[in-house]
Structure formats: structure tokens, C-alpha cells
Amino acid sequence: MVDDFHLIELQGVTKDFGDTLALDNINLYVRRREFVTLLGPSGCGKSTTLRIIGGFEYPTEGRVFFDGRDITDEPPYRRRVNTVFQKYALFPHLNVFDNIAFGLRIKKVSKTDISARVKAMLDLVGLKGYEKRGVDQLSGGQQQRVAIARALVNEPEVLLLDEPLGALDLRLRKDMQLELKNMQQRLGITFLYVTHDQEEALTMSDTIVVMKDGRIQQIGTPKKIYDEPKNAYVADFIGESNILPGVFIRDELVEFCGKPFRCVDKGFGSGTTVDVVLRPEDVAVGAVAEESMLTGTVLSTLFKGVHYEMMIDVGCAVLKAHSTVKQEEGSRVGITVVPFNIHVMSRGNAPDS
């Protein structure tokens, strides 16, 4: 279980690069032994946040705390963190052992300790027996493991990872996602991970921080972020969504497509305009029946491997639906969505900063 103590805390952090505002009043904390992912598109501020925590950038405004101590102005070498970048920056003239040992030698650790710690890291990342190989003889996945071992051998309290799987092919990336999560759990240290890949974030994280335009949009567990997105941006960015305009009639009742539907949401106020989110996998498609909530015409059907993806014109909108049962193009179908899977959001919901 994750400790509730705030190991890292950012308070009112703003960063500008001349006329460009990279971060806008960020407030964020990271707990001990937590796997936190900063998720968002290029230019959203996630890597800048990571670099400020690592000491490679300094905030224009705001403070950074580590273990309750203000480290805002401290250089990287005085922070108890290590960083793994997308470009691994391994030393091409050194073999695997010497790459991993480099930081320990800088710290003047004894040869005996260096040997023991490097061998332990090689075991941890699955590279036992690779000590004498040149890094240019390794695959991309193996080089990534060396970079992680080099960072971990210094026993940091926090490992910062800036899109470290971005250069790997799809299959290797999926394998490494599981390995990184298992590694973090075995070591019991804090991982702060940056990615634009939603699947990566959902697979590995204890907590996801969704970012856009230098601001935090939502913070929560993967399930919370997916099932209860705070605004249309999060709903659209995390997975696939049908987002429809609606009106909140009363608690547990919302109107969209000109009809009232039961939901589980409360507290929006009668007559409030809202956005309604329907995930494609929650849109049940079948024959037109009396209990069908909506009826429509199938515009297209694509086989996606584990399901069919269908676009269905229901009059008020074109809905995307995922189903293991194929519906032919041009056919009339009925659609139902259970109340629990109808998610209501405030329209134009202001994100947290």
C-alpha cells in the first residue's frame, strides 16, 4: 500500500521560457513508493515538470519540496533523484559494467561495493552475463535496461523517467511496461514517469496526472480517470469517448438526444447544461427492441482484432460502439447503455491547477 506521506511537493510552480508559458501554477504532490505518471500531448508541460523536480530547470515562480525540505534552488547532483531519458545517453566507449558503475566511481565507492552493486543491478534488469558487452552490441530494450540500472545503482529515492520506452517497438514496449511496474514494486521506490501514451499510463500507474497547456486537468487513479473524467478533454484523451450535449433534469436523470435517461450522477442542479460521456465499449448494440434506448443505422463496421468498431447514426449524433458481434453496414440497430455507464460532466468544466 502506498504511504500517504508527501515525498515530493510542487507549490504554485510556474515556468516560462520568454513568451512561452510552459507551466501555469502547478500544485502537485507525490507519495512514497508511488508510481505516478504525467500524461499529456507534446508541449503540455509534463517533461518541464519532471526537469524541475530533477533540478535541470528552475521554476519562474513557486517552490519544490523533497521530504519536507525546500530544494527549489538546489542543483541536480544534490537531489536524491536519478533520471532516465528517452535517449539513454549511454557511454559508447564503455562496456555494460562500466556504464552502470560510472556514477559509483564518481562518488569514489570502493571497488568491492561497486562490483556487488553492479552485479545486483544486472540481475534486477535481467542482464546477468552481459557485463563485458559493448553497449552498441545491445538491442534497444537492453540499452534501456542498462540506463535504468545505471540510474538505480545510485540508490535514489525517486526515479524520474522521461518517455523511456518511446524508442522501442510496440511489443517490446508492452513487455517493458510490465517489467518497469514489477521493478518499482520490488524496489519499493517512487517512480515519476512521463508519457503521451494513454495505455502506458493506465497499465503502470498508481496515480495519473493529466496535463494540457501547462495546467493539470485531473489527478486520480487509472480507474477514476477512465471511468469519471473531469472534463471533455480528459474523456477524449484517455481512451475513446462519445461526448454528447445534454441537460441535467435531476439527480440520477439526464436528458440527451431529446430523451431522458437514468444515470448515477448527482448534484449538477436541475436544468444545468452538461456533457454526457458514453464509452464505446459500454454502448450495447443489438436488434431494435422495445427496451432500446436509441435506434440508429450502422454507417461502418471495422474488425479490430478483439472486437468490431461500428459507427452508428442515431439522429442526434454518430456514436462509436465496440462489440464482439458484427452488425452489417446499413442495418438498423437498437442501442442501450446501463445507468452506471452514463457519465455526466459539467460543460466547460474548469480544470484544477
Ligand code: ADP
Second form
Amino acid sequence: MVDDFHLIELQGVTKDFGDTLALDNINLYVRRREFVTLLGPSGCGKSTTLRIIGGFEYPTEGRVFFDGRDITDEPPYRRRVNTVFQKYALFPHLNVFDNIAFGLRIKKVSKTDISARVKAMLDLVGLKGYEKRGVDQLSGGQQQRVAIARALVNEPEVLLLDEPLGALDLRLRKDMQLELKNMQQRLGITFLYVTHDQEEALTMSDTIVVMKDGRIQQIGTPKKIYDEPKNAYVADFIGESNILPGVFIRDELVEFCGKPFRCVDKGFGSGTTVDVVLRPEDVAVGAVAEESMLTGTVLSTLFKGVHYEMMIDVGCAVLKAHSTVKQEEGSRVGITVVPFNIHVMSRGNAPDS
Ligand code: ADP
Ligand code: MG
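Let me have the form predicted in complex with this ligand next, following on from the form predicted alone.
What follows is the whole complex; the chain from before opens it.
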């Protein structure tokens, strides 16, 4: 179980690469045994954050704490963290077994223990029987799995993982997501994980840190971030959303598309311009009826495997709706959204911290 102790903490960390401000005043903590994911598009500063924690980059400003101690000036080899890099660096002259066994041999673990632990790891990453292969004979995905096994076999207290599943195909990625999560919980390892894949972040994490342009946009549980995105950027990045301009009328009442709608949000202040988020799965589409809140025309209907995805022109906007019931293209439909599913956010990308 996650405990409250802040095992890793960044205080006011800024990283300036000359003409790029890669990180702009990052404040963040990772609790012991927590699975924290840094999520954001390419270039937002995820890898730089990990590299600063690993000791491979030095912050321009700010301090890094580990286990309550300032480690900003400590070299990587003195830090009690293991890193799985985006570009796995295996020893090319060693076979799979020896690559994974490397750290255990340094720690003088007994031969029988090494053999058992390496075998268990190979099982875990789906490379049973590959012990004797040279790593140059492996595909990119297989090499990446060896890199994960090599880090996990040491049962580190903290593991930093930089897009570790990026080179794997979808099926294997899904399997490995589950395996990594199981392992993290079973061994009680603290994970700081980096991905640009929001689905991966939502399924694996205890806590997600959404980043953009070197700044933190929101920190929260997957559910909180999905249900209550702090701004349009987070809403858009985390899931498919309809984001409409609106005006907050008063507590629990917001206007968009020229009409007032009941909502559950409070405290934005009368007359404040806001963004209103409607998730496609919350947009209920049916026949036009008296209780319809909006009416529109179906522009397109596409079967997506589980549900139909429909684009509906409601005049002020085109809304995306998901439903298991198909509506024909060109038909007139009525739309309702219950107050609980109308999310009001402050306008723009006002960051979290
Ligand atoms: P991410 O991992 O989220 O894709 P990075 O942390 O790698 O982002 O990079 C953040 C920003 O810092 C990018 O604009 C990148 O080009 C820049 N950057 C990263 N490392 C260096 C470096 N060593 N020198 C100059 N710029 C860098
Ligand atoms: Mg990166």
C-alpha cells in the first residue's frame, strides 16, 4: 500500500537548456510504493524530470530530495534509484542471461539464486528460453523487455521508467502493463513512469502528473483527472472531449450554446467565461423530445467495436457522442446531458501550481 511518506520530492526545479526552458518550476512528490506517471506530449519535459531524479542532469534551479535528504549534488551511482531508459542500453557483448544477471553478480548473489531470479524474470517478460541469445539477435521489443527484466531483477526500491513499453506492439504492451503493475504492487516498488499514452497512464497509475511545456497542469488520481480535468488542455489530452465556450451564470448553472444548463460546479463567479467539457460517453442521444436539451443533425455514424461514434451538429458546435444505439446519418436527434456530467473549467491553460 502507498504510504504517506514523500520518498522523492522536487522543489522548484527548473531546467534551462540555453534556448529551451525544459522545466519551469516543477514541484512534485512521489510517495513510498506509489505508482506515479508523468504524462504529456513529446517535448513537455518528462525525460528531463526523470534524468534530474536519476542524477543524469543537474537542475538550473531547485532541489531534489530522496528519503528526506537533499541529493541534488549526488552522482547517479550514489542514488538509490534504477532507471529503464527510453533507449535501452544493453551490454552488446553479453547474452540475455548475463545482461539480466549483471547487477546480481555485482551484489555477489549466489549462483543458484541468480539462476532462479533471472529465469523468473525471463518468464515474466515472455522471453523464456532466450537465455543464451546474443542481445543483437533480438528485436527492438525483445531488447526492451530484457532492459525491463535487468532493472526489475534487482528489486530496486525505486524504479524510474521512461516510456519502457514504447517499442512493443499493442498486444504485448497491454500484457506488460498488467505485469508491471502487478509486480510493482507485489514487490512494493515505488514507480515513476513516463508515457505520452493517456490510456496507459489511466490504467496503471495511482497518480498522474499531466505536463505541458515544462509545467505541471494537474496532479491527481486517474479518476479525478478524467472526471474533473482542471483545464481544456488536460481534458483534451486525457480523453476525447467536447469542449465548448460558456459563461458561468451562478452556482450550479452554466450557459453554453445560448442556453442555461444545470451543473454541479460552484464558485466560478457570475459572468465568468469558462470552458464546458462534455465527454462523448455522457452525451445521451435519442429521438427529439420535450426534455431534449439540445437538438441536432447526425453528420456521421461510425461503428467503433463497442459503441457507435456519432458527430452531431447542434448549431453552436459539432458534438461527438458515443452510444450503443445507432442513429442514422442525416436524422434529427435530441441530446441530454445530466448535470453531473457537465464539467465546468476555468478558461485557458492556467497551470496547477
Ligand atoms: P519529453 O521526454 O517529454 O519528450 P524532454 O524532457 O526530452 O521531453 O525535453 C524537454 C525539452 O527540452 C524539449 O524541448 C527538448 O528538445 C529539450 N531538451 C532536452 N534535452 C536537451 C538537451 N540535452 N539539450 C538541449 N535541449 C534539450
Ligand atoms: Mg522523453
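The structure displayed is predicted, hence computed values, not measured ones. Positions refer to the first chain, counted from 1. Between two forms, the rigid core is defined as the largest C-alpha subset superposing within 1.5 Å.
Relative to the superposed rigid core, D197 undergoes a CA displacement smaller than 2 Å between the two forms. Annotation: Cα of F97 displaced by at least 2 Å between the two forms, core superposition.
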